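Presented as structure tokens, the chain that follows is alone, the form predicted alone.
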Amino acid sequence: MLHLFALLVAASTAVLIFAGGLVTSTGSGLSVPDWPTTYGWSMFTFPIDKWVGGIFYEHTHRLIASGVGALIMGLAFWLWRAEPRRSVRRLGYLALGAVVTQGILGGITVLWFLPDAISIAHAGLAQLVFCLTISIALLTSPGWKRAYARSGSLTNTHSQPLANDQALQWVAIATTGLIYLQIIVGATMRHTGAGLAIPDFPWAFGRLVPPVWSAAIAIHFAHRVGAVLVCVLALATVAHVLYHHGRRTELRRPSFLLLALLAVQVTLGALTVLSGRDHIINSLHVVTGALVLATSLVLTLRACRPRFAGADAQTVSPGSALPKPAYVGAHA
């Protein structure tokens, strides 16, 4: 059950990054000037009839923040009742302490007017408590306990113990902190207004590199040349997950889904240039980057497996002892 709810905490934390992204592809972060109030309304009493325009955007996702807080505030409670890990039950301190700083930087983000600074740092803890969210729903999952100890999931294709795989785990590592360096870069992008500072797609002006310089196109240029070594990167991930441990399904699944959602992202980035930055096209790319965000995140964290295997067996209560995995003997 525990799992189940930290899933249901992890989807609705995606919802909040969609209904953010509707803010402010729509224009809408100022539609309520006060803050934590509405209109002086207690946000939650604030009527229905009055939820019009660029209102209905910013007011909805202050309620959803508010619940997703709670449901943080639940997740991390019964992690400290139920969750024998300390580690585990830490990632759930630290989910509440970010959404809490979260929700205090969207409400400075309105008194002050939606400072530039202010207003990516709100954007780029937004993917950290999702990506906070995710890892605590993988690490409560029956696979991660059993360390995914099913029949052939653990062995390679000569049925040998699976070596600890450095290689995977380093190029995993750093396709995640590009994605994230790259959506960061994308909230950059959007709160700076340079979304459409290169109009055309997936050409700059008619050329391959923008004959013309500015800020906003500088910004707008370093977000495709990042998109373009994002999938590189996840590529090589990929490769290396197929043709080293193509037996292994739980990093196999992940690594299609990751190509999946790349191309899904890629597509919307264009359409989001091409539409002129429709607001649902636009709020569609900036949900689906959290989601390659969180796939990249499994994906890591699933490679890194083998490292965890000490911390989970000294953490558990002796009553809770995971039982070993078969391949931690071959790591010793």
Contents of the next structure:
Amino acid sequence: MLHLFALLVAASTAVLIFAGGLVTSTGSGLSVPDWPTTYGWSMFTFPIDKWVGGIFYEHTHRLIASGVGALIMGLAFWLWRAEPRRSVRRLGYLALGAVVTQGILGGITVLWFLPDAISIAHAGLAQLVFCLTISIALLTSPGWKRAYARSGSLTNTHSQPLANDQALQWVAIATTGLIYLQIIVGATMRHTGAGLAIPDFPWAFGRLVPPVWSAAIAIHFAHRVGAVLVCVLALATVAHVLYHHGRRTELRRPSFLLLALLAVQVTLGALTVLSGRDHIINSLHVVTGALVLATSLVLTLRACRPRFAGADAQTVSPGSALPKPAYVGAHA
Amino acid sequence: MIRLFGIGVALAALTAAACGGGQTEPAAPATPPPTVSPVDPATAGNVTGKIAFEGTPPKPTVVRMDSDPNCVQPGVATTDELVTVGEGGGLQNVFVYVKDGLGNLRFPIPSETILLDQKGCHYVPHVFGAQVGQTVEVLNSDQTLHNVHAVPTANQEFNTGQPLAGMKHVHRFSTKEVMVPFKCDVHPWMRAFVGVLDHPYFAVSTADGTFSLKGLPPGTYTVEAWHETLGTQTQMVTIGASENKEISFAFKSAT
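The form predicted in complex with the partner chain is what I want next, because the block you gave corresponds to the form predicted alone; please supply it.
Below, the chain from earlier opens the complete complex, with every other chain and molecule after it.
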């Protein structure tokens, strides 16, 4: 049940990121000038007939954010009460702290008229909150707990010992880190208004490299170069998985998903430019970026699964008489 | 413990310095503006003229206002105000002002309040001028919400909500600035511009493109005409005592 709830929280966070993307894409960030109130009302009693124009996007974003905040609070509480692994409980507390900070950043950016640094930090922290919820969902999953083995410990579906493949771990970590960096560059592009600084695609002013430069063009071009680098690194990771661990379902599935999402993401990026930043396409590009990051994170964590054997043993739960799960004792 | 205390004191001092808490020279009080105009009406002249649009004016774009049903008027297709050209080719909504030439002359702040109305989900007027310190009142005449968001570069930015019809917001700009945009983030098509000056020599071209700068003291001036999409143009003009001069500007589409 805890795992299912964690999945629900992660899915809700993805919806929240899409709603946040809509706010930026429609330029509605300041359509509700006050915070935490909404035109003087409590946000929960703000009349629905007044959800017009840009207010619709900003106000629904705030409401969804409140809901996600409450869900993460519930998740942290549940983990505190029921999760024997200290590291996973701490992830819950971290997610709670992050989502509270995220709410405050969202408020500050409204009250300070959307300063670029705060807005970019708001976008960057949103991805971290999503990553935390995804991590919790993964770490509470039955597959993770049994180390992706049908029986025994630290074995794969074919009862072979899980390879501690350090090459895979490092390339997956690098891919995930680069995707996050790419998202930050994308957020910088969005919030500095550089989304159409290069108006054509796949060329840049008809060339491979822009013939003219400005700060906006440089940020935009960096995002395009970043996309190429992400694709190269992701392909390297997937190739490594398929070549060395092709029979490990828990690695093969996210690898294929990563490729599919990357293809969708690059297409959405191109369409964002070609459509003159259509707000739906633009927001789908934002949330697909988050899904690419989450998929790469799942792949990375699964590749690093053997490293977590020690962490599983830390089941100290102060004030709790919860029994240790069976999978811990198997390899502790 | 002593070290911790020392770090605390250093941090407090740093914070105070960052927040301007340190001792600074008190700013000299600004000289209050005069109550009477320094210009002798007996020798004052006028600059009048017309703003023309050359070529074929762009077709106005219909504004989609269906994101707020309160703004939609059945059977009425509202168009944008980016380039408004009258029948005689006159260009409306051009802000014309004396950019340079008044020297150190200082002028009283007008007591009259300037009204910026939000009516039919549009700002009325679309372009206007105000003096530094003059009262600008922003009124919501609509049965819907607006946020009044001024986005200056030299003055203080503000963003205030007007959820109910009849609500007013009063503002006085502190620094001259041409132009300060107003926008409503609820209704993204709503835009207005105010030229804030420290003198009264400004005008906005009317529907036929004409304008008039009245009561100028004799001298040589740089007159600038500003349009929100067509850019700016300047002209030098010299007027003698009680002289009336005519000048004209011609804008054409950039594309």
